[in-house]
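Given as structure tokens, the chain that follows is alone and in the form predicted on its own.
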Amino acid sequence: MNIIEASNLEYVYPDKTLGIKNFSLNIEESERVVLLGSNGCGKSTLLKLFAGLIKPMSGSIKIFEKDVIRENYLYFRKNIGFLFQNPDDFLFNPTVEDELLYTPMQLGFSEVEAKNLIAENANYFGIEKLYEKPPFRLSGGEKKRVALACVLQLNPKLLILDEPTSNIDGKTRNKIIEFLKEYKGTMILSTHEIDFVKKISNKVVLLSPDKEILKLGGIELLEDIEYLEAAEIL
């Protein structure tokens, strides 16, 4: 099954800034795909397209072999976990516990069911003691762990992560890497950290500063200095 089928995607933001162009890629079930490139090369735009959060201006995309239309949004919401690069764009409830409970209760879980559901992830990421704290008072690493615990509540089939190791402490970074190694679903993430890519991926999409695919391949692509320099990540 193709989780993502993208053909000739182009996206331009309302202010006329180009997001991505001429992008085509199929991602199969259980693949671990990393979008690698310099800042501003289109990684975040692609992740939003892959999650159905925005629609391409031209080209076509299917997610779980479904069109990106309103009738499919609830299915996407239940089966896609999206971690924003900046947790402040995601965390908005009064307390950490409220954040964790928000999605399952919005989807019809009772409070008791939701609390049972969030307990395992809260324990895994070590955030039980943060339940009563407002998210804005957390450290960067704590916010990232809370945000990741939130997106994992329903055990999503597709996990999309935007720069998951940026602006965090070493302990949180190691915990995220440990989790990603164990995750069994399909994963797509963006980063500019080559050493991180080597630890968790099996497919690399190297993006050019011109917001197109420069090269597609396996982990061996990370040994090609010429392409890495062309992508402006060395």
Second form
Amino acid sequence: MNIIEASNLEYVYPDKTLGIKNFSLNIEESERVVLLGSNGCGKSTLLKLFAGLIKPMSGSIKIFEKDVIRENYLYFRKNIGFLFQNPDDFLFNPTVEDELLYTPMQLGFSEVEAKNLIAENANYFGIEKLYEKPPFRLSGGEKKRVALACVLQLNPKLLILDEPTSNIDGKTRNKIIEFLKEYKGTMILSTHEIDFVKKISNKVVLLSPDKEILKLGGIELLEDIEYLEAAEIL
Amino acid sequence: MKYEPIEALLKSASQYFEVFFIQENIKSPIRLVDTRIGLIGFLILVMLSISTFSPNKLFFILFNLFLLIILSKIPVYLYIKRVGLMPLFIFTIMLPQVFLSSLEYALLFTFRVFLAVSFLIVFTLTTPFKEILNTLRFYKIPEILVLTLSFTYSYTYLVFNELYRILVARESRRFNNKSYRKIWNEGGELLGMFFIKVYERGEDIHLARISRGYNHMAYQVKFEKFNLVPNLIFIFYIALITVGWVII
Ligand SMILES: Nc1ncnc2c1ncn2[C@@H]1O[C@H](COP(=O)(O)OP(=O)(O)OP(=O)(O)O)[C@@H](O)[C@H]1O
Ligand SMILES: [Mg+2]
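Given the form predicted on its own, corresponding form predicted in complex with the partner chain:
Complete assembly follows, chain above in first position.
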């Protein structure tokens, strides 16, 4: 099954800034795709399009072979885990515990079920000590850990992570790598860390500073200095 | 630096409001009272506070407010922190009344509002916000109002948090003495930035909410186990105050 079918996507922000253009890509089940590119080349924009959170101005996109229309929202939300680049946008509940409970409760779990579910994950990321704290009083890395736990707890079929390892210490980073290696679903992420990509992915999308696809390939692409320089990563 | 006092004031104000609604997880006996009964009880107390100008009645209520704070084991500093400079603020608004009617009127009015708000603070300090929302739903308050309230709750934090961050960011990059004219212009820019940021961050957060399965139909009205004795005690206490208020 094709998880993402995108053809000729173009997205323009309300202030007329171009977000991404001419973007076509198919992503199949259990592929592990990484978006690489310089700052502002459209990675975050693309990921929001892939999650069905924004709609392209032109071109077409199908997620799980379904159109991005209201009727399919619930299906998308149940099956897509999305991590925002900025945890301050992602975390909006009064306490960390509420934060973790948010999605399960929205999806209709009972409070007991939800609490059991979150306990396991909180333990994994070492955040159970933070339960009572308001998220905005956490350190940058702690916020990221809480946000990650929120996304990963439901084991979604499609995992979309916008720079999951920025701001994070070595131990947590290794945990993320360990988790992602075991994860069986489809994964799309953006990052600026090339060695991290080598450990977890098998497909690389190189974006150019003009907000277009520069080159598509396997991880051998990461050895191609010429392309990396053209993408302004090196 | 000339403009520091104003900014410092703004900064502490934004920090104060940022956490205004945040639950502090108090283990209070009031938690044993069913929220549905609690809400009505506290509303009665609020009504009693604002429907009189008699100083005797108001002091009687004040006495009961203190009693309630002690009995419900709310840390006094927490209550004081929440009340903050509110009475002063109300009095400032009432200042014209000192000349239009009388000082006594302005003072009593401030006193009334202070009491009413205090009861609301005690209620919100001891009751999780989620349960307050559920209670409103239980009383068939239209969903749109309940939702508005719940958004206000999270956006209050958002707005003041943003203001605080802008102020701190500015401070960290400031190099000193500028003309008043510059300061004035900068202040205008600050305000503009602030509104744009709040608006756009609100949108981003809305996207995050959606990505995390936001579904307003999902809330279930569920309450904790009903304990008869604490509820009866609470009802009795409210009744006693009401009777006392009428007699005095
Ligand atoms: N809310 C917005 N309003 C207007 N323009 C925006 C907005 N968000 C992003 N852009 C613009 O869209 C383009 C793509 O931004 P995007 O956030 O997708 O980049 P990115 O590849 O994720 O960058 P980074 O590596 O810095 O995260 C940039 O030129 C940016 O300035
Ligand atoms: Mg980005």
